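In C-alpha cells, the next block holds one chain alone, the form predicted alone.
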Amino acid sequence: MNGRLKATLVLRGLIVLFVGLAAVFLLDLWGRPAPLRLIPLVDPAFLDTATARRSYADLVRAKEDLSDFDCYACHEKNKPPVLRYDEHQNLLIPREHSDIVMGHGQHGRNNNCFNCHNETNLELLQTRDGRQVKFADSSQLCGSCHGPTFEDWEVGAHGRISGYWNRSRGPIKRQDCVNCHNPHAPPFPSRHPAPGPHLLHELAESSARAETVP
C-alpha cells in the first residue's frame, strides 16, 4: 500500500510540475531569446563572371548585329575622314560618334583616331610600326604600345585567363584587352574590393535596419 501511495504522489507531483512549466512557457515568464541578427550577404556583382565589356570577337562568335562596325555605311572608301580640332588642339568628335569619349592617356596627343584606326581602310586597325590588325585581334594593337602589360597578359598575370594551366588537359581562354578597357578611354574605373572570407559576423543594428528599408 505504501508503494502505491508513493507512486501516486510522485505522479501527481510530476503533473503539477509539468502544468507549472507549461504555464511559465505560455505566459512567457522567462522571456524569449533575442532574435538573431542578419548576416551580411555577398554582393552578387562579385560572383558575376561576365566581363565589363564585349569585344568584337565576342559579337562575331555570338552572331550579333555588327552594323555599328560598318564604317563604310557612312564614310567614303579610300578617302581618309577629315579630323577637326578646336583652338586647343582637342579632337572634335562628330555628332555621329557622340557616344565616344576620348581619354586615351593623360594628355591629348593620343586622342587621334588614326593612332589606331587605319585611315585608308577603316575596317582595319594599325599599329605604331605599321602592321595592319583586324578588329578581332585588337589586343595585338594594344600590345604594340603597352609592351610590358601585353607580356603580362600573354602569361596570364594581367587580365582574366580561364581554362587549363596544363595545356595537355585542355585549352585556355584569354579575354581581349577591350573586354575590360574601353579603347577610347582605357582607364578601368575603380571598384570596391570583394569581401574576405565570411566569418558569419552579425550585422550592426543600424546596418540591419538599413538592409530592411525598401
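In this text the structure is predicted, and so the values were computed from the model without any measurement. In this text, the rigid core denotes the largest set of C-alpha atoms whose superposition between the two forms falls within 1.5 Å. Positions refer to the first chain, counted from 1. First, how it differs from the form predicted in complex with heme C.
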The other form holds:
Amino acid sequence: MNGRLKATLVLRGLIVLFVGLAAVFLLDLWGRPAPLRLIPLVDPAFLDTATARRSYADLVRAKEDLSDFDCYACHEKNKPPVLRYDEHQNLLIPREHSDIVMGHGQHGRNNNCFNCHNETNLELLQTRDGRQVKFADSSQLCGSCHGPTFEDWEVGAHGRISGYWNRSRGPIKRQDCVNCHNPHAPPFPSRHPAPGPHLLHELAESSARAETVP
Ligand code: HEC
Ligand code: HEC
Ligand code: HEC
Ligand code: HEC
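Next up, the form predicted in complex with heme C, please; the one we just looked at was the form predicted alone.
Then the entire complex follows, led off by the chain already shown.
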C-alpha cells in the first residue's frame, strides 16, 4: 500500500466515525444528564450585616426622629414620674409608653425604670455605682451591673468588634450593647440558623434524601 492510499483510507474511516457520532448525539442514544436542580437563593436576612437594633447614638448620627427621647416634651421637670404597680406587684406601663415591653431578667428582676433612668433628670441614665451617663454612653450603664460581660466586650470577646487588628492602620468599630440588646427586654428571641453551604454539584439520590431529613 502506498502512502496516499493509506491516508485516504484513514480519512474515510474518520468521516464514517464522526458521522456515526453525530447520529448518536442527534438521536440522543446515550441519553442526557439530568438537569441540575436550581440553587435556591439564600434569604437576604442571613446576609444582612446590620445590628439587631439602632441605638440612640445611631439615630443622632443619622439625624432621625428623636422624639421618643425628648422626655420633657411630656414630663414635667422636677416632678419624677411615679411608678405604678398592679396587685401582684407587676409594674404597669402607661399607654404613652406602650411600645416598651419590660422583660429584663427572669421574674422581671430588673424592670424598675429607675434602676437605669435618672428620676430627677429623665434625659440621663444612672449607673449602679451612681454615675450619670448620657443615652449615647449607655454601654457604661450596662457595664455597671454586667461587669464580666462588659470586660469581655472591652477586650473584644463579646459583641461584634470589627475594624483593624493593627491599630496603627486604623480604628476598631465597637457596637454598643443596645445595638444588639433591647435594654428593656435584653434576651434574644430564638431564631433560625443560617443554611449550610450549597454543594454546587448534584447529590446522589440517597444522600440527597438524607440531606433533607431535619
Ligand atoms: C409622649 C409623651 C411622653 C414622652 C416623650 C415620655 N414619656 Fe414617660 N410617661 C408619659 C406618661 C403620660 C406617663 C404616665 C404618667 C406619669 O407617670 O407621669 C409616663 C410615665 C413614665 C414613667 C413611669 C412608668 C411607669 O411604669 O409607671 C417613666 C419612668 C417615664 N415615663 C420615663 C420616661 C423617659 C425616661 C422618657 C424619655 C427618654 C419619657 N418617659 C418620655 C409620657 C411620656
Ligand atoms: C441595675 C442593674 C442592671 C443594669 C443597669 C442592666 N442589667 Fe441586665 N440584668 C440585670 C439583672 C439583675 C438580670 C437578671 C439576671 C437573672 O435573671 O439571672 C439581667 C439580665 C440581663 C440579660 C439576660 C441574661 C440572661 O442570661 O438571662 C441581658 C442580655 C442583659 N441583662 C443585658 C443588659 C444590657 C444590654 C444592659 C444595658 C442596656 C443591662 N443589661 C443593664 C441587671 C442589670
Ligand atoms: C436596664 C436599664 C433600663 C431599664 C430598667 C429601663 N430602661 Fe428605658 N432605656 C434604657 C436605655 C439604655 C435606653 C436607651 C436605648 C438606646 O440607645 O436605644 C432607654 C430608652 C428609653 C426610652 C426612649 C426610647 C424608647 O424606647 O421609647 C424611654 C421612653 C424609656 N427608656 C422609658 C423607660 C421606662 C418607662 C422604663 C420602666 C418601665 C424603663 N425605660 C426601664 C435603659 C433602661
Ligand atoms: C453584636 C451584638 C452584641 C453586642 C454588641 C453585645 N451583645 Fe450581649 N449578647 C449577644 C448575643 C447574641 C448573646 C446571646 C444571646 C442569647 O443567648 O440570648 C448575648 C448574651 C449576653 C448576656 C447573657 C449572658 C452571657 O454572657 O452569655 C449578657 C448579660 C449580655 N449579652 C450583656 C451584654 C452587654 C453588657 C453588652 C455591652 C457591654 C453586650 N452584651 C453587647 C449579642 C451582643
